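Encoded as structure tokens, the following chain is the form predicted alone, with no partner shown.
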Amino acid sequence: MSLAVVVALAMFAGIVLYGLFGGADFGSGFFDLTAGGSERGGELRILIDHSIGPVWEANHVWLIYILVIWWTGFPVSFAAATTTLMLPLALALVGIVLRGASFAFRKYSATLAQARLFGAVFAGSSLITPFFLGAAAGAVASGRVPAEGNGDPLDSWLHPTSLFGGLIAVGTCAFLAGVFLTADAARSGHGVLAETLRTRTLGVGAATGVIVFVALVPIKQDSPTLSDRLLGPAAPLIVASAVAGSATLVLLLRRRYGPARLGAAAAVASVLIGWGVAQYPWMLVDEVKIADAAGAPATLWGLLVVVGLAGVIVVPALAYLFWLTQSERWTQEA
């Protein structure tokens, strides 16, 4: 395995982790948006604030990690993607900024009208951010980002692969969030709310599963390189995702919320890893391979040192934070 592939794998690990942790974070916006009025949806919104409050900023560590490795380790492909996909990436960034600001401002709103406004911005931006990130990923995977950059600013991502990529991103985020919020509601003694979330999460999970497999049909025509590998080397992972997703739905039906969280994470991780396997060995599909996109060996070695230090310094701290938010003491304070 070449040095460039090792660094690319380290970057892709960050994508999977951001998809899981950031995805569950973003997906809470769907349930906030559909919670109902201020009285009917108050209990759910309090649960969302309590569940994601300690971690919603920490999850962006993985996005920073991905961008730094891509920018420094594979600079030409980074420049090509950012110049071509400036619009969806800018919209995703706007969503991240609006989401963070509105989530904070809602807590300190002076009036109910202000709280509703900031709540709507928080929920809406929680949906548009994963959509545009998924659309950008679809553009790269479909081979519409030219190696020299400055590709068509609209046609590069307004096509079936990107649009389905955005929808799948939104659906998987909502599914992850639903499973985790249902478990949190049950653990903190909100039985009625847990049942409501359980029913809605079952619907979201089933709809997302259908979208994932329906998307394979237009992707076959729209992105043949990606499709051939999705149905080839990546097929076992797609099947694994279907099995894990189905198992999660069964566990939700049986109210086994703890194992359901593991199943949901496995289903989403399998989809993401399947995408990575399907895209390999390309950095920009049909344009630039990983080996050709890599920067200087000294830079790549430096990045691996940084990744190792992050594993020692950052990962334990994040693991402790997530463990703490799942502890009985934290639950009793809900």
Second form
Amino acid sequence: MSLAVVVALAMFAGIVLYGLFGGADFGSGFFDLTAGGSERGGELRILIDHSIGPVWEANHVWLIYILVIWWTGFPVSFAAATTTLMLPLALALVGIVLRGASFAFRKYSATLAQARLFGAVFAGSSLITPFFLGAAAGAVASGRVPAEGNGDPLDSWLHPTSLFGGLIAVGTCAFLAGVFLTADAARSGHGVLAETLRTRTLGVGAATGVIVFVALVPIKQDSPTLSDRLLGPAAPLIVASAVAGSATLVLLLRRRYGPARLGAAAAVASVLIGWGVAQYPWMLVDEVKIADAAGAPATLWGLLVVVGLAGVIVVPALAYLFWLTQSERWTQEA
Amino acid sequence: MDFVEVATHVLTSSDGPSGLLPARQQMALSLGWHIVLACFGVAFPTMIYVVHRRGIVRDDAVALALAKRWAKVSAVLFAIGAVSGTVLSFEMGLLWPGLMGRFGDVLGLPFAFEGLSFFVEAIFLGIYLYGWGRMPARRHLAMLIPMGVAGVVGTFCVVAVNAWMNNPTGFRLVEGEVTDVNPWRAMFNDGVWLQFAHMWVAAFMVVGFVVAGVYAAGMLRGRVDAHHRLGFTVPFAFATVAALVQPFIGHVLGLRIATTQPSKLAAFELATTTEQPAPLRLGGILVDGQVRGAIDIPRIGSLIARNSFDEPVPGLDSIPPGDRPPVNITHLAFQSMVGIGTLLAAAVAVYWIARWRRRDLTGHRWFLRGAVVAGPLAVLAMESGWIATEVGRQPWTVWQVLRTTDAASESAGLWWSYAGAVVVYVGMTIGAVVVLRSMARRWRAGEEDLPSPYGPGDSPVDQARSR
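Rather than the form predicted alone that you just supplied, could I have the structure of the form predicted in complex with the partner chain?
Whole complex next, starting from this chain.
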């Protein structure tokens, strides 16, 4: 395995982790949006606040990790993507800014009216970001980002692969969030809320599963390179995703929320890794291969030092944070 | 030429890709906005640590309450700091593809390390903010330490990239191709340590003066109590050290420019011709090649720029016209920074000398007013410094390697992007001001915990309404 591929793998690991952890944070916006009026939705919104409050900033940094490895390790392909996908990336960015800012503002709002305003912005922007990031990924995966950059600003992402990519991203985020929030609600003694969330999550999960598999049909027409590998080497992962997703729904039906979280994470991770396998060995599908996109070897080694340090410093610290948030003492007094 | 003409001239005289001007404007807006929040990310954890530790070690309820409030403020500031920092990450590619595509693997490594320190800061911020009452007190306090360290490392990394743009090393250009890339050499370039020190200390000046100013404002309104005294003294002490050290760092940093970036120095000093010895030219602008309205102090220009009374300061006439930076902006921004910095250093010196002679100036309204103004002034000085160094480096993005016209995006849509950025940043500023002011108001009214307003029926807001 070449040095470039190792760095690309490290970057892709960041994508999977961002999809799982960042995705769950973004997905909570869907439940916040559909929680109902301030009276009825208050309990759920406090739960969301408590669940993602301590972790969302840390989870968000995976995106930064992805970006810095991309532009440092594969600079030309990064510039090609940003000049072509300016619109979806800028819209995703607006979502990121509005989501983070209004989430913090809402927590310390003085009045209900302010909290409603910031809450609506938080929830709405939480859906925008995954959609446009998914659409951008679809553009790369379907071979619409030319190697020299400055591709078509609209056609590059207004096509079935990107649009389904966006929908899948929104759906998987909401599914993950639903499962995690249901488990959090049940664990912190909000029984009625957990039941409501369980019903909605079952709906979201089923819908997302349908979208993922329906999407294979237009993608086959739209992106032959990607779909050849999706239905080839990546097929076991698509099957794994179907199995894990179905198992999660069964676990939710049986109110086994702890294992359901693992199932949901496995299902989403399988979809993401399936995309990664399908895209290999391309950095920009049909345009630039990973090996050809790589920057200077000395820089790739430098990036591996960073990745190693992340393993030593960031991973244990993250584990400590997540361990704390799951501990008895932090679950109380929501 | 009045200001409007100057502005129009600056705005219309750029010939380059269509994205050049909006890219510049958007970068200036988002960087200028984020840098203030970044200062809080760098310096505030340390100040909170001092107050929080005092609360625990001396069992000081006032200090503990202050630390709790600062933690809540930092929750808001760090959130908008995190997202506005993300904006910059995207903008590197969206606005400056010519820089990132060609030099991404030269300059990118410090950004990757910065990513690590951002991780550490975000993780321990989450633990610290939500750890109140949920962890042993000492361990909870210790969570601030990695945040403070991450602030130092993060500053170094980000400034390293800027220092590299001023002192590009770690690669060779062979017929326009970038080869022999050594990202470590690029990261630890010749300018990095001084530039890092300058910015790190600036962060403590900004946060120290701004936070102290908030409590000075409270004292002006008659709220003179232990809470306000502590809230003033701790950040003011940090600001004092920073303000006194900063002129020396700035001076040593400035001494490099005569050899490394003579055109920037010429613009700083408003030197149209090379003079030996050179005067210090206070104020003034360049109109049609003539200096107007400046006050010259003989020899001091040489002293400031060259640390000598008779060394020459290079003039703009020694720079090819195509390589000259916009002189007036650079000159005025540079002198604003130096002037404000000097004023602040003198002011803190006066305060501590008076205190040493057993006179407490916080009892004087004029001093408190000055302390309130010192916050915005410190911000202004820092912004001016960035404007001076960035505009002074023009027309280069990477000094004598990459022109800004070649770095900028060719996209025609960037004016829309800039307009969107203006709307978002104005909205975010209003949101932050409204929320922070409402927090302060509720604290003054005696609330301490500020519970969520969207509780199911029993939140304080709803109770107040039903009454």
